[in-house]
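Just one chain is shown here, as structure tokens, and it is the form predicted alone.
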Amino acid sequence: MKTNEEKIQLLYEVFSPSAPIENTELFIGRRTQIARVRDIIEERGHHGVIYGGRGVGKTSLANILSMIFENISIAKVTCNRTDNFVTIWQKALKKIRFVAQNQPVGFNTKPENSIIELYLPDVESPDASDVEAIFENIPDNILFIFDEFDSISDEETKIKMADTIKVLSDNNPHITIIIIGIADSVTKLIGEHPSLERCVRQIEMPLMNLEEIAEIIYNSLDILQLKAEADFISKTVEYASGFPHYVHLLCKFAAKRAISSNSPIITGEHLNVAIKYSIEDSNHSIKSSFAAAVKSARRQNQFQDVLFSCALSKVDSENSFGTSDILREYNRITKQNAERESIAYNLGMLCKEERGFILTKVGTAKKYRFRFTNPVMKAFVKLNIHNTIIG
């Protein structure tokens, strides 16, 4: 049985709301994505692009991929805004080293090992053929992971990377490239290259489903030797809205409160405290946008009611919701029988800068739907709904 001090110390290892997961025992879910990456590696000549929205756990997945595959050399690179084709490959190649055995000359001489390092050739503008040449005489399987590729805006780099994937697929099938980044399509991440359709597999990282979120909670609390009331589990799953960040944030504060009060069970009171701290600990831009959206001099804050209704509305496969969906929740919350015109002004304003660009219009005229401009906002709004209800 762990002491409270041991649980508190372990707490910060188990829950990681501000940093990607780096421990395979703590990484939950995404089995489909991992299986597809495994298929890509095993099917020679194939490469992958993992794409999805902000905050869904792409970097955590990248970290785990670097740990779970055996019998393959892996180099993970985190791209940034200053990178280009040369710098990302320089970073990647520095992380790959091979031990070669030199055949000795003469009798009674033992073989000597030497380290083989990989470099881009010293030419003015390296391209796909130069990368291909590096691996010509290397039979080993190598996986290169380029994370946060969306931070690269240089179009030439994207074109050269696409060319490299195609060349490696044709001539060096034991080399695999996985590109990871924020995007709602592969085209927006690496550009449109019809020649890649044969050799690149698309892997979407959607929001986590309810089962995955619940599994994170149960697995983490089990490590801490804690239990939780069913209401805490269900509300945490709902409020997280598919984002692992908010699961970790809520559970961290709730578990800490329970441990500090010598409670082996996390209760609704612990959740209330966790929500208050989670709101305070949320990203500054999220808090600022929310504040701009709901500001009102009136006692009855219609902007807040409309925004709350948006967060509670039923969504389609594109995470968008219609005015009728919003109106249904609005009437439920306010106990009114309002018409569409009653909230049309508020919805329009929530799409503007002065209201924090909270919503974005999608669709065509007269068939407009809405979605949260930053999907993470939905979880933040749900926390504020709970906080408002409990006072």
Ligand SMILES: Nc1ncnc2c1ncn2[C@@H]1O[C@H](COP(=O)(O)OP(=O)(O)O)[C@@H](O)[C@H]1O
Second form
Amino acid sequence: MKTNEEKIQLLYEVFSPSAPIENTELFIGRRTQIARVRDIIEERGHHGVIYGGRGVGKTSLANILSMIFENISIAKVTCNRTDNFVTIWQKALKKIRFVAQNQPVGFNTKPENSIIELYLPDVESPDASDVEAIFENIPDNILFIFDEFDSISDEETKIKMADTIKVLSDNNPHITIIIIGIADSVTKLIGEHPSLERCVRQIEMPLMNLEEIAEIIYNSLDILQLKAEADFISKTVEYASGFPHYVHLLCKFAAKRAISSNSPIITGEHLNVAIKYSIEDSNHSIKSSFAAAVKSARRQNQFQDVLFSCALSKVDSENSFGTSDILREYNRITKQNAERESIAYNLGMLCKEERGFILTKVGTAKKYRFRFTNPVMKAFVKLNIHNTIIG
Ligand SMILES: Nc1ncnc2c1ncn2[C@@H]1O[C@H](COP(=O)(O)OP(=O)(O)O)[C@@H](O)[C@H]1O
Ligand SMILES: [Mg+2]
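Got the form predicted alone; could you also share the form predicted together with this ligand?
Starting with the chain above, the whole complex follows.
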């Protein structure tokens, strides 16, 4: 049995709400995405783009790839705002080191090992063909991962990367490139390049499904030798709304509370406390957008009721909801029999700056629907619903 001190120490390793996963034991699900990366590596001349929303687990997947695929050298680079084509390749090449055996020159001399380092040539503006030339005499399979590619604003870099993918695909099929970033489509991330259609595979990183989210909880509690009430698990899964960040956050606070009160089981009481802390700990922009959306001088806060109804509404595959879905929830939670017109004003306002742009209208004028502008907001609103009812 672990002591409470040991459990608290482990807790910070097991629940990492703000850091990507770096340990295969803590990495849950994403089998489809891993299988697709395997195909990309195995099919010569193929490359990949992994795209999805913020916080869905893209970097965690990238970290885990180098532990799963052991027969290939992997260099992972995190791009930033100031990077360009040259700096990202410099960083990437620095991460690859080969040990080569030198041919002995004289009689009776033993072969010696030497380290081969890769460099971009010293030319004014290196381009795709310069990158290609580096790998001409390197037979090893190498996977280059460029994470946070969306943070690069330099258009020329995107064009040169697209050219590089094409050239490598034609001439150096043992080199694989995977580009990762926040985007809702591949084109948004790397631009439009018809010549890449055949050699670039798209991998979407969706929100995690309910089973994956629940598995994060079971797996972590197992390591911590803790149990949880079924109601704690189902509520945490529901509130997280597919975001692993919120599962880690809620479980961290709840488990900490349980351990420090010597409870071997996490209960609803612990969840109530965890929700308060998690709201407090949430990102500043989320909190201020929410505060703007629900501000009201009245006791009966209709903006809050409408926003809560949005978070509870049934969504389609694009995560959008219609006025009738919202109205159904609104009438349920306020115990009214209101018509569409009575919430239309609030819905319109929630799409405006003075209400924090919390919703975005999608679809055509005749058949528009709504979406949370920042998808994470849905989880934050659900925590507030719980807190309002309990608190
Ligand atoms: N497969 C996973 N299993 C368990 N936790 C995960 C998984 N993927 C992501 N997480 C957790 O979710 C949060 C966001 O993950 P991260 O990889 O940083 O997302 P992204 O790079 O898409 O913004 C982190 O707290 C991370 O620990
Ligand atoms: Mg990331």
